[in-house]
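As structure tokens, one chain now follows by itself in the form predicted on its own.
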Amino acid sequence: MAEILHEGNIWHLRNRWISYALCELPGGVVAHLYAGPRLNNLNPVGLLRRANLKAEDFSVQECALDRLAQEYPSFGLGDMREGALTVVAPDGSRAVDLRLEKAEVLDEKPALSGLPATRGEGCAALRLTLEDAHTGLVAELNYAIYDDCPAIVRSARLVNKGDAPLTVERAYSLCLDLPDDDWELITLSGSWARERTPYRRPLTPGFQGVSSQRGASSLQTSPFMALVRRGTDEQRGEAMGLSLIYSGNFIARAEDTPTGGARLLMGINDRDFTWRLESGDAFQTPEAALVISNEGIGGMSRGFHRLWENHLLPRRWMGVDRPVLLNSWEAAYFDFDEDKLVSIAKAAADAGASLFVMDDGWFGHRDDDTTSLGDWQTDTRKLPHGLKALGDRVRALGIQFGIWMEPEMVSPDSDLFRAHPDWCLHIPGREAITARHQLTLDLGRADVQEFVYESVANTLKESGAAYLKWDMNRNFSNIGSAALPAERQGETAHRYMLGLYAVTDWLTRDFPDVLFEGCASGGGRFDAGMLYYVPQFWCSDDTDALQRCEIQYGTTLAFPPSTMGCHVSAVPNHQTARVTPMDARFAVAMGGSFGYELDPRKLSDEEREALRTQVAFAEKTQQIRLYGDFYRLLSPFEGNDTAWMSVAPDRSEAIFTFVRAWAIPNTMPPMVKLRGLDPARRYEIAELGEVYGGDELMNAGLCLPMEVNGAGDAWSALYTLKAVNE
């Protein structure tokens, strides 16, 4: 169980992995101890003579806070490093200066207000409350451990208990100051069609990290970091994972010190941020969380995993089979009616899918990407019956009906910009920017957010649809709200991401049963902070085998294969153009929640046959593939095979899948060690027929059955495992 250990001023959370523990040193600074594997016991003298202190005669005047660890802290007053606050005060000056006041333990973990965060059940959770005596600014840090996963998470909220104004240019929400700098970093990075990227390097003097400010946490950048020792791998060493609960603009950096420390922050980017507390106002920052491993990178993996599983993703989609569903994008594209739709909808149920999704065009006049977005009214000409007419033509086939929409957008060839042109972010004075032939509404805005509610409810209502794909295709530019004076113009992309969640709130509330997917041109807000409301993200536009080898390894660093939508399309592949086998589209689209993005009706009839064998492996496997415990085996960013496996909890049950990317000729057969078995039982492979024990499986390997010449490029097993009596 969680605890939370209080010993005259040190408190010591931690629970059966995982310590982080605290201090007040005289005077009521706040000073940070430990981070790491669980400790019985604590003794702050050693921790403190690292930076040449000692707590009984502590003075911020005879000391330099640049060599303290800190939990909090800010620039100006002595520490040099990078501060995670910056307030402006009356006087104009940035520094503060905050002392501890109250230390509470809680009874239960408080949520955030209008921000997403994990829930507060199995936890224990404590707050900080310091004060800057000088502006009457009073921060309150939250920390939270977890029962069943080696993480901690923590946030700050800010109040104004001053007479006069302050403007918060900065406002992280974690700070973490590490005793040592012998650490390597990893982010994920890329762009679209290639997102999530793991990039390993070691510290350097300087700062180093990722961050957006494009409005969204975005393609190019995840707001997740990990700090990990030279020579971890994924089954071995030191490993700490940093992830920000929050889909707009961040920042994650790492300092590495001139005395040979590290300094990790994370939050909101505070470029282009500023946000004005009144007296008595307040401001929450997003939730970070913080995961330990002693078990390498796979380690911190499923501790995140095991953290967004059982405390984030919403309830009613907690461990719930998902359904096998056709999307009709590649199927189709702009270029349909209602019959072909039908037609469609009726190859996927005849294959065994569960659910049919029309994509973007069925709106306004909307035969290509440039009109009609915010005209959220059927296109007679293409349905001329109406949304209710299609979904229920659909649904009597035996399978739901799922719609797309892209409701924070406007397109300028629509109604409703022409109606309210002030709706979407822009500077007076200053020509738009339009990118995708579309703008961004305004979703600071009030007005805009019951706009956006009602245009999802009333075509959610009117088309009975089970599923709704929210995409979101743009990033922000002109970056101005005619609903706010000059100076709050820097609260603009914050007060967009909060009237988002806002709206997103409202809609999973009212229709709980519908199964809302993330999308942002494929994975471009793929973070913690959409899945509070969505349990599932399309991971990627890119639905290429061998892309989505790399871009499912990069995601599954920080987030669960229930997580990521995984769909097998047709051949040539329409982002690559290359053809591989339909075995192995099928093998790596297992990975997540499972789709399929073709027109069925152009398959042959045994890739039809396929398909119905495909959709029932799926929904036999789910609750393995979705939900066991995730390894990742082979990296195919280190050779020509990827690799990984999902284990029940219990170790009765395993899937395992193997890609090769290229055919190798006169080679021997692959040899792959598996993980997270039973070393104590053996273990039937239903494809191979063959019976192996846990051990042998993991430190001897199972040795795949491929030719010696090769099988062709893309060549895949996908093995169900299975614990047997003897």
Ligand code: DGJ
Given for the second form:
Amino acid sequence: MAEILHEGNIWHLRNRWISYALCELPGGVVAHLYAGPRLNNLNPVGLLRRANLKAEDFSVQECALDRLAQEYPSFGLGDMREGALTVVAPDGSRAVDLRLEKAEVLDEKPALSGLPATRGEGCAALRLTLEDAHTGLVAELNYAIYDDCPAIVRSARLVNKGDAPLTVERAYSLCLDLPDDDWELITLSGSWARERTPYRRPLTPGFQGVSSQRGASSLQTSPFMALVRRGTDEQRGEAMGLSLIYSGNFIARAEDTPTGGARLLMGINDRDFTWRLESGDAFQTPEAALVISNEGIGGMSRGFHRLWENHLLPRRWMGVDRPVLLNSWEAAYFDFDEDKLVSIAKAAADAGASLFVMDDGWFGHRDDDTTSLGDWQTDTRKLPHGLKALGDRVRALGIQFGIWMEPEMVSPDSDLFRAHPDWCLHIPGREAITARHQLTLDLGRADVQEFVYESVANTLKESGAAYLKWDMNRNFSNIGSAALPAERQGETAHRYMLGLYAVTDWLTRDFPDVLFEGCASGGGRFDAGMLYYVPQFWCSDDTDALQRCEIQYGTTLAFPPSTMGCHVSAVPNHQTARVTPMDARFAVAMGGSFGYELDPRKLSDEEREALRTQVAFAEKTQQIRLYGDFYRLLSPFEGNDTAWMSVAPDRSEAIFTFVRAWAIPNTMPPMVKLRGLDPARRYEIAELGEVYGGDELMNAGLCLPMEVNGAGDAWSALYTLKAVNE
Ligand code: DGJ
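The structure above corresponds to the form predicted on its own; please provide the structure of the form predicted in complex with the ligand.
Next comes the full complex, and the chain you just saw is listed first.
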């Protein structure tokens, strides 16, 4: 059970795995003491001595703050490092001096107003209230520690209790000051079709980190970073991961400080951000999660997976089987009519799929991507009988119907834009910059929120869709809102996110049985913020089996398999032109929520038969694949082979996947050490008809039956392991 121990001036948050401790120094400054594996005893003297301090006579004089590990440091009063908070006072100064007023162990973890956050059950919660006497600014620091995973979540709420307006220029969610700098930093970066590659480098003096100022967490990086010790690998060593529950502009920065400590900061990016706080107003930061592992990077990932699955992802879909879907995009692009879609859906149904999704191109007069976003009326040239008729024809095949929308966007060539030119993000007098020929609706506006809600709700009602792919295909430019005065223009990007979350919240509440899948040109908004509303996200537009090994490997650092939309597509692959065997494409797509991205009518009879077997396998194994304990075994970034496995919580079953990218002749067949099994049990591998001990598979390894000469590129293995009853 998670608990909060309070002794003297120390608060110690602790569960089975981890401890997190802080203390109040004389005068009310809040120092950070410890974050790491669970401690039974905590004597702060040594931790404070590290900062050349004594608990009893601390004073902010002589820049003592510059050496002190703090919980929520600010700028301008002696701490020369980057702070978590910058606020402009009525006198124009930016210094803030927060002192503890109150500490409360709460009965319940409070929800975050307007923002996604981990839910309150199964945790212990602490609130510290600090105040800056000079301005009347109050900062509430909220912490929670969960019973069932090595995780702490944190956020801050700022309240202006002074008489005059304040302007917040920076309000990060978290600061974590660590007493040494002997760490390596891991972040995720990439681009369209190559999302979330892990990069690892030593901490060196100065700043390192990642950020987005694109208006979305982005394809290019992810609101995640981890610190690991040198030598920490998938199984062994210390790892600390941070993830921000937010989908907009963010920053994650690590500073190797001059005195030999490390400071981690994470929150909304302060680039192009200001927030005006009138007297009495409050500002809520997003929540950040800290996961601590002593079992390597793999342990950290499993910590995140449990935290998100048990406390963040939509409950309606947790542990629930997902439909095997077929999406029309790469099958038809914009070129379809009702009969064509129905015949693709029929082929999907014949293969055993349970959901057919009509992608882009069904509304306005959209024959390509230059037009019609915002005009969510059915294009009767293509679908003369309307959405309901199409949905009914698909449902008559015995499968569900799903639909694509890009609700946050407007095409300049649309009735919506002609009627409401001021509804998009824009700066009056400046030329609008389009991307993919589209503009971004200003979701911070109540009238736009209403429009987006109505458009999606009407489409869902009319079509009877059981699934919605919510796409978003451009980043922000011309960031300005016609609904805000000049002094609030810096609020535009965050107000957009609040509006997006509000609309998504209304829709997912009003249509609880519709499966929402997020998408942003692939995985361009794959973050813990969106995953509060949508249980799965299209991982990448790149479905090439080898590229997907990398993308999915990186994604699982911070997110569980159930959240990754993973499809088998046709060859040559539409993104890489690479030809890989069907088996490999299937084995890799078994890494997440499964589906197809191809025209099944164009497959050979043999391939269509294979589809039936695949769908049956996908359905039979999905509880373990999606919700089991996940182990990365071989990294595509370190060699030619990728392997991973998912193990049932009771370790009675497991699914193992292996892919060798390039064939290597005249070598011994690969030998892979498995993880997470019960060493005392024996497991049968059905596909091989062989039985091994769990200890044997983990210590000696499994030798794969690869005929290395002539194996061909992208050789794969997909095995089910079952404990043998003895
Ligand atoms: C980008 C998505 O990632 C694709 O899957 C597809 O839905 C297109 N948009 C449609 O325009």
